[in-house]
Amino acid sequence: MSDTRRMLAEMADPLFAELGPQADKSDLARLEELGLPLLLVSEEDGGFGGNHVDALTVFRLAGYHALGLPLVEQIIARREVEGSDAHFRLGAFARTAQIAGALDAALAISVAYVNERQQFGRPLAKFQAVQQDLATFACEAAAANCAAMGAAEALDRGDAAFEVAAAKLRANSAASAGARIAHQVHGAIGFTQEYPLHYLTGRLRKWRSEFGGDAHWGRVLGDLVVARGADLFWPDLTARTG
């Protein structure tokens, strides 16, 4: 992690944790004081001058803490991009990063719970079926994080249509699987108002459809592949991921 991203994390993480899912509009001033809405605005225009990998750090933390403020929307709105497609693509990247963060948080809560909860005289974590589910969950969370990073790096290079489409699709799939496993290992307690899991899984369900659901990004990705032709699929893929 670069010094810039470390600074952003150290600045945003404790604030987002404090504000949490139930933050309201009265808390927006605290984000403004830190200059976070200007994260993607150039320094020449009075902004932070961050790139998309910097934004990934903030978006992911907003997802991790299920931040109940439209910070991501503010950052996107203040970022000057050419055309509605570019704006929509930036939003899809942001939701991908938020999904990755929320999955990491839901996984951490789930692991802690199964190590504390006793069933038949031993922790749930000792049951092989639970271990297998959590291993699948960890893979899904890791895939979402990798997809978000790939999209961020592509956005910084300038040509990110393929990567953002693939990333949002992969994150959507991970969100569905992660939310299901999290509630499965928690049982009924995961749905209660007092328990924090529902904030994360509720956001995951919501973010799956925002800035394009599976059908939209599947169509975009398919059109990109078909337009290039079958013979170029593998060369194009390796050129982007090599």
Given for the second form:
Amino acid sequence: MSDTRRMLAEMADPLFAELGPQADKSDLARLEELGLPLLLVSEEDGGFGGNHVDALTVFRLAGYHALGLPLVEQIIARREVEGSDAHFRLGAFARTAQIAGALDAALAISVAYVNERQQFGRPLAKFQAVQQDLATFACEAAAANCAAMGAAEALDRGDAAFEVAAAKLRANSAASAGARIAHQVHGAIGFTQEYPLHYLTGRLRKWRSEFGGDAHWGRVLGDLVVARGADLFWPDLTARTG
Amino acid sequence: MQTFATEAVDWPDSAPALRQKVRALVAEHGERDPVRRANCWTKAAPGFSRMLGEAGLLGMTWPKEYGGHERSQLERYVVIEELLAAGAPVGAHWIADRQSGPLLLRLGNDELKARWVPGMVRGEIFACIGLSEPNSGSDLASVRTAARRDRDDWIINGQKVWTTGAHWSHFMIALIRSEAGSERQQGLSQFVIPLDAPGVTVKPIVDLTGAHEFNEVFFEDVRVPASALLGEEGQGWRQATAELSLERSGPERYLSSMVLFLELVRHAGEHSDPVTRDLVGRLASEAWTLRLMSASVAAKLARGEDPALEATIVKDLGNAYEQAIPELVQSAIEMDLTGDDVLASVTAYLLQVAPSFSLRGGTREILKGIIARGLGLR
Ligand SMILES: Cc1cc2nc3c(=O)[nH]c(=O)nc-3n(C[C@H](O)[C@H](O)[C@H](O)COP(=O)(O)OP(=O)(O)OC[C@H]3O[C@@H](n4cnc5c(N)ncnc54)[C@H](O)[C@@H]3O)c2cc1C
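Starting from the form predicted alone shown above, please give the structure in the form predicted in complex with its partner chain.
In what comes next, the whole complex appears, and the chain from above leads the way.
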């Protein structure tokens, strides 16, 4: 991790945790004071000058803590013109990163919950069916996080049409699988207003459709791959990284 | 909580040149039959393996002293992902190059290394894995094949099963109970057993496709010298589990159906059908993600870390992916599975073999159990 990124994480993590899902609009001023909305604006233009991997750190933490402020939207809008393709693509990347963070958070509270909740005289965590479901969840969360990282690196390299499409599509399916398992292992308590799981799963549900749902990105990516043809798929894939 | 540390992979500068080299070799010497390009790392072609040896693409990371090429782990990764994506017939040497060689180099005495390693680098000596037994599948710690001391030698009796490639291999690295009366993980050792030793019998097991890839291997009073003991006596369990990291972490765990995905892309180019195109999109997304995850594990291994949990996650997701491809293709496209066009014949073959993808190298349930332990659930 670079120093900038560590600094960003150390600033955003406790702050977003404190603000949480129910943050007050007036708290936006605190984020503005820190210059966070200008994260992706270059230093020449008076911004923070962060790259997309830095943005991943912030977006992911906003997802992790289900931050109830439109910071992510502001960061995107300050960087790209609303309504442009670039704005839509950056938005899809941001949602991918937020999904990755929210999945990790939902996984963490699910693991904590099944270790604590007892039925049949033992913690739910000791039941193999529960273990296997949460293992599946961990795989999905891992995939979403890797996809978000891959998209961030691609955006920093330049044209990321393929990567953003691939990443959002992957994160979308992880979002649905993860939310489903998180609710299943929580039982009825997870279905209440009082218990905080819905802050995460509600966002996961919305983010899956925002900035392109499965049908949109499936079509975009399918068209890209088919237009290049079977013989170029692998060479293209490897040429994108090394 | 973050179960998978995501870091950028620092691909070697030599990667593009290595890729070109492998692509040219496969174009010239690779498998022509598209069905045999699927699941290609079980397809043995000793001539192809020798050719790779001559081209310096086997034992790439091993020391020069034993004929190796002292290239980096990521350079080797580049070569093997190219071979797999192209459907090259790499089965003969696959296990030797992936795990038996590294194991011998890490734990073997000079005699073992000098005897086996140079031939593996040339693509002339092949190896097999002796873990499973009739009563020890997922529950590997229950192995019963036994070795007892006889002065300076060991005498081995028992049986291994599902041994891929025993019939084309020259030796087996076997997990064996070397302490009579020991239980479970205790008292196990690994032995290097030449398959032409008196008392070794290899019997074919024909799989449901009609192919002969795995075998039963019987040991009847097989005498091996003390030097055949690999590593430390009694440390077999620890050594074998470290071996499993090598066995589980590679790109072969998600690429077995890549050939069919490419045929699907070809088909989509010829027929404009939204269902197929969307499927191409979804499968491309997963391929891209899995490649990043797999390479990230390779990069961690290259740095000397042991990303056991990450490797297990990649194998589980990868196996699910390569297993799903033939079924998704079957569901998206009307086809006659008995037909001889390429798409139908590759689909038909992969539908048959795909169940093995989540069994070999540790079953899906066992992998998920390992991930659950990593999550602190057991
Ligand atoms: C194509 C192929 C090649 C192979 N090559 C080799 C080889 O070269 N060398 C070698 O040593 N072995 C090899 N194997 C064997 C492979 O390692 C075993 O098949 C595998 O470990 C499972 O063992 P098993 O087949 O005895 O199934 P079992 O262990 O009997 O399992 C059957 C089912 O029960 C489930 N199960 C078992 N225990 C549990 C549990 N505790 N909790 C939940 N579910 C459980 C399993 O997940 C599986 O679904 C190969 C297998 C295949 C299919």
